[in-house]
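Only one chain is shown below, in structure tokens, and it's the form predicted on its own.
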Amino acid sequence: MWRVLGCKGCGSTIVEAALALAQIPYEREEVAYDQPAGRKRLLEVNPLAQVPTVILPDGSVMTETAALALHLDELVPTAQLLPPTGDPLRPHAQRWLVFLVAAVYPTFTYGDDPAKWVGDAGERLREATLEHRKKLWRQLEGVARGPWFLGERFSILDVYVSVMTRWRPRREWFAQACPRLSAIATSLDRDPRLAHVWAANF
């Protein structure tokens, strides 16, 4: 059984999303990351003390939400998280997947606690990375083409298009500035194979 520590709202939604949609059995540990109890948990296993963190059914740890949608892709191909080898989107989806981590989510890891790096000049941190966000987040709405992310295709992009878009500047901001990503947001809220993980962070 694989078994995800995260907690409610956080970015182990998207693994929990993932494993569903891939049809993989999983256990959901909550694990308050920021509570020396849940940061003790954590550091059990993964030594940054982060969510998602997932033990394979193998006792192996895997973390990094890219990394695990890139492993689910190989490990359930029919369950469709990318486009296959060859397909001209796979790129496309690729170099995406890896801007929402390597662009987007940061502004979060140093905007959501911004005191711990620059101590008293955090509220200033706090508001730059809000507005540097944005102006990703109108870069994404530049190349969504819709109804999905990659156009008629679903894909794991749309996973995190729906989770993040729940976290500031939150949904009613994208949907007067980023309808194409307010639209895909909405849509999978409704999809029935995500309702138990939706349910269990929203």
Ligand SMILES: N[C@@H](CCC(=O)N[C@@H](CS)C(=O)NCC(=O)O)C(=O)O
Given for the second form:
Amino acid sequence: MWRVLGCKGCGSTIVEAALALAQIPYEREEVAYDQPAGRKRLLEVNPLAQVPTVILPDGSVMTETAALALHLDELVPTAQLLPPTGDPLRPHAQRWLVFLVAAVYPTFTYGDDPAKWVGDAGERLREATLEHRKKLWRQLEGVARGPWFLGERFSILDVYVSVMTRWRPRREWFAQACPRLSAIATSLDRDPRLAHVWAANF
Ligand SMILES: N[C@@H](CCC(=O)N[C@@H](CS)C(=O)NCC(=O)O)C(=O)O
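Okay, that is the form predicted on its own; can I get the form predicted in complex with the named molecule now?
To see the whole picture, the full complex is given below, headed by that same chain.
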């Protein structure tokens, strides 16, 4: 059985959704990464103490949402988390998948609890990372094709958009500034395949 160490509404929701789309059953362990007990639990298996941390059926540990998405895409290609190998859309999708985790996600790493990194200058870092994040989202808005991020083809990128638009600057900002991403997010809210994942997380 797959085991997802996650916390409500966090990046672990992306992996839960990917598992649901792949129709892979999993156990979920709620772990508050920002509380001492949760951090202790995560450190047992992940030196970064981040969620998602996933224990695979063979007992090995995997982290990083993008790596997990690629792994699940290989395990269950019929889930169509990404366009298939050889499809020209696949490298395009990989580019923006990595952009989401390598450019957008770190703005939360450094902006969510900025005092951890720069003490009293924390508020400035919070504002700076938020402004940078808005710039990155506007870039993604320019690339999103509609009705899904890749156009007619649904993918794991839509799951990232749906989950991450719930985080600061949040859905109201997206509705104004990034209408294509906002439409993707709200469409996915209504996907019956993911109803139980959303209900457990939001
Ligand atoms: N690159 C990682 C980022 C995971 C991540 O930053 N998760 C957040 C929660 S949404 C977290 O655990 N933050 C606590 C920390 O970074 O100390 C991924 O894509 O899985």
